[in-house]
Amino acid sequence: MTRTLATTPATDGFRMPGEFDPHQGTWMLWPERPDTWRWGAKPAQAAYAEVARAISEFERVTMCVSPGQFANARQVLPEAVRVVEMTSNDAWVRDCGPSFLINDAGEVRGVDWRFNAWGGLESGLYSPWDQDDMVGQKILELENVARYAAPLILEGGSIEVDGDGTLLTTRECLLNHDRNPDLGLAEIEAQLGEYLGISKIIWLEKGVYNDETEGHIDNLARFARPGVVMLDWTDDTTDPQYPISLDAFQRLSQATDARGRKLEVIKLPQPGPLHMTQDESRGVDVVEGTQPREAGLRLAASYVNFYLCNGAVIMPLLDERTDAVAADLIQRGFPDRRVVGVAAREILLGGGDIHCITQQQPLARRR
């Protein structure tokens, strides 16, 4: 049984280490919820496979799914790629899952967030929620992984952090009133130094638009390496994405980080804009209290929603017209990382992206 610690990390010396640093593994949970993956889920279960398997050729890949779907996940899942039970209510690790620390004496802890499906009864986006706020805890015990229990209802795709004391977020999301409503913006602040060992927070205002997670910094800003920012851009001033991302240029241009740096921002162009198709939208169950997939409906897709693993970035194929510029310009992001591209439109069907399915678990390491 993993120890749940009445310590913080903050106390304790441990940080929340960048994603570009060394992993142990990625964790991920296998998508089932027809109500949000169409025809069943199966091309979702489609796209999911070959994300776990474009990771898998860089680091260990588990997969966490559900008894039901154990045997179809093992069949589809390459051999390379770990599979175990677990319960959960959909599919999205990085936000229901742990956030992992590290020290520098070589040892890995976790944080276990309070988690309400982004927005709980007011504005969530199904219920309940109850398997997957238990997820941070049940893969903190498969590793035997020392427990920090926060008390703030957060997911991991709203923050970001270089590992020398900087996180982004956003306003838009962190400060929304259906996730902490007693809490203000030096409380949220306090906590955040003390479960994530950051000393610098940098608030953007909004999140990409039309984005349902209202707001997440993992699909508009990410950190390429400490001082190095990638955005989300579009050149297009009728485009309700551009003062968006023109605002969040701004901040960043006249921001500096934890160790008083000045931030490089390299802006990846936004693609499209997307739209859910009729037949897209037909394939989703319809079920009341869930978010509605209907036709027309603009997806907030993003090329800055790719993910980190040893030696590689695995980035969402989104669109033939952008998808090489914004390889090209990860690319000179990541010198020194392949390039992995996925086709991802199934999964941002569902509302997210390949950054938003993944958890990383940082292998630990004497400074």
Given for the second form:
Protein chains: 2
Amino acid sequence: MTRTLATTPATDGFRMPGEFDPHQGTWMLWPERPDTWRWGAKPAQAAYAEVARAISEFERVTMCVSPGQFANARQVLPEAVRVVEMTSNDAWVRDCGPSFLINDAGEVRGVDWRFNAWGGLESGLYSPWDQDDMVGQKILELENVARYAAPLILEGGSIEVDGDGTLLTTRECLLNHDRNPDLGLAEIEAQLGEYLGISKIIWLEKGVYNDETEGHIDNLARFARPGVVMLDWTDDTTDPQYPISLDAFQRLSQATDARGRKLEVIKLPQPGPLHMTQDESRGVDVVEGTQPREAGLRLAASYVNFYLCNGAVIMPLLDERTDAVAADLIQRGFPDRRVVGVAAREILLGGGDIHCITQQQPLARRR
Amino acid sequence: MTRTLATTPATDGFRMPGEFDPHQGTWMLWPERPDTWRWGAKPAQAAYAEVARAISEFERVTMCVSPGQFANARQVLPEAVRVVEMTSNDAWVRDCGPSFLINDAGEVRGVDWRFNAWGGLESGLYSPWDQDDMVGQKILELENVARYAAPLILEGGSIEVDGDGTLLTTRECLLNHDRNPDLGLAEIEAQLGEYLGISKIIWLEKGVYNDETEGHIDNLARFARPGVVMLDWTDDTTDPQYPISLDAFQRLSQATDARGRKLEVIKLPQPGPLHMTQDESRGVDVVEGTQPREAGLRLAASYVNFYLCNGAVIMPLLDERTDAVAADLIQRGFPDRRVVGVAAREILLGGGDIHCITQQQPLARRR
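Please show me the structure of the same protein in the form predicted in complex with a further copy of the same chain, now that we have looked at it in the form predicted alone.
Below: every chain and molecule of the assembly, starting with the one above.
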């Protein structure tokens, strides 16, 4: 068999399906680094375990765990969750994992992007990131899924597709000079087309305010289905999130997708604003070269960072004042799915949320 | 799903099939520890890669590799071999891996034995062995195969089954006080019956002369099929192997198996005797607590340490003076299989051979 293909997905008739399409299962990475997660990551591990448990009610979950944490993770996680050894630098499989593809015959392949920890030595969040960069290859190989090795530095959270030829992203992230400084917009568009089977890219400007990923779309705007986008929103015109969301709303409202459709936009109210407390910033190791986690930090909290699994939406619970309203709006956007809320502030303290810590593997059709 | 069962295989109708029965694939561990393998294990890695390549012509092979060696192993191994991350203390999956079982419906489960590096702190070959001890669980979990956690300390190379109710082993190993000091012969027989679905145990006395495993049966005597055993042999009455093989021959000749059959014994001439050269002992790290690899060491070389995969016998090539004779005898014992020789002296220098570094996973019947 050929594990790494020399062709490209577009040439071979492969494309990235929507997250709402049927899954074979979900991948996650186990958190442990003490300079991201307070108190030796024990509270974060409990939060990740709860996300895994919630998803495992709907589909298979595989938790990838370093050798030193294997026994503990196996103990903490429900038996339904498969635990496999896989070393990483942190626990964001959305960003360092593969993007799975499918073709019309129902075969599954994967794109393994290059990864530089959200900005490399210049503005990345930690160093090194060598183990993260191997996660994509390791997952694909473990599953015997053929791999395309893309030359692009790209995190899975920086792109959002409708499975129908359309991709949403932001200039803040994909055109950032700390990712692919030698490539212009046209070249990046060409590569996204080639590796994701995309024919139309809708560019937004910026991601959520103070998002340390530098503008990941998956915290700002997501497809509920082709033609329908959910957008992180605030009505507070004095909030720094307001102009970002307004600009995104205007661009989405004016855009058409790959099939020429106008987009319906559902606004999800942002929680908070939320900030890291003194108590929450204690217990995090301070390491030079790693993103600081200081008290008072404005958290990039957003309900848009939900995860779709078979028959359900796993949504972050972040703020008692807004959780119910958000859940109701999400339920209306996904009338056929169960909406399951999971307490997610502990994940948010590490810089992301439920969508950032999950990666879907589409269901292959038996041939 | 239940990953670790509270019952036993015998209760549930599971038994260990013969190695000659159809395989789903083969598991191996990648060698790297510099106090077992000379020159940073690079020659051993080449030898293991050749074994993996040979087997992969007949069935799927998965090589388990530590995070630090993943990229190198992936580079060295043929694409047909699947590489997955799995940490171990050394590279003997026969001994620290699971024993796979099957039932009449063709379902597969596995026994995960306890492991103490061939004798624990008293006479084991290295310390610690914590990662080896997790290999069985990790392999079963990765494959979603339900696990029986056996209370016995046991290495897979210390047992040999005919898949028909009979087990061969040695007193030197299974009754050694450095394995299960609190269990007598009757209790060990009972546990083997319970965990392997065995009804008849044929006890031989000792394993191959100077075998550092303390008497592993898989270097001395193996089933070619039910009723037929291949035995490591020498006609040199002055060789210390002679009385061992003679005693084994006599016991096998007098024994009947679980079905009441007499056993046919095919004698395979031992290579050599072979000894570690000065040159071969150089380049091995000397570490207190690890088995020394000194020049002049009599190597426990045996052609019986072959591996059966789908349609083939992978046999060790060890001595030009005897390789062809042994290959001919093996071919006669397995008339329907291709006999494939692989240069194996480098593996032997580490203390085992092809059977010791492989573990078969039987083919499950689709339900």
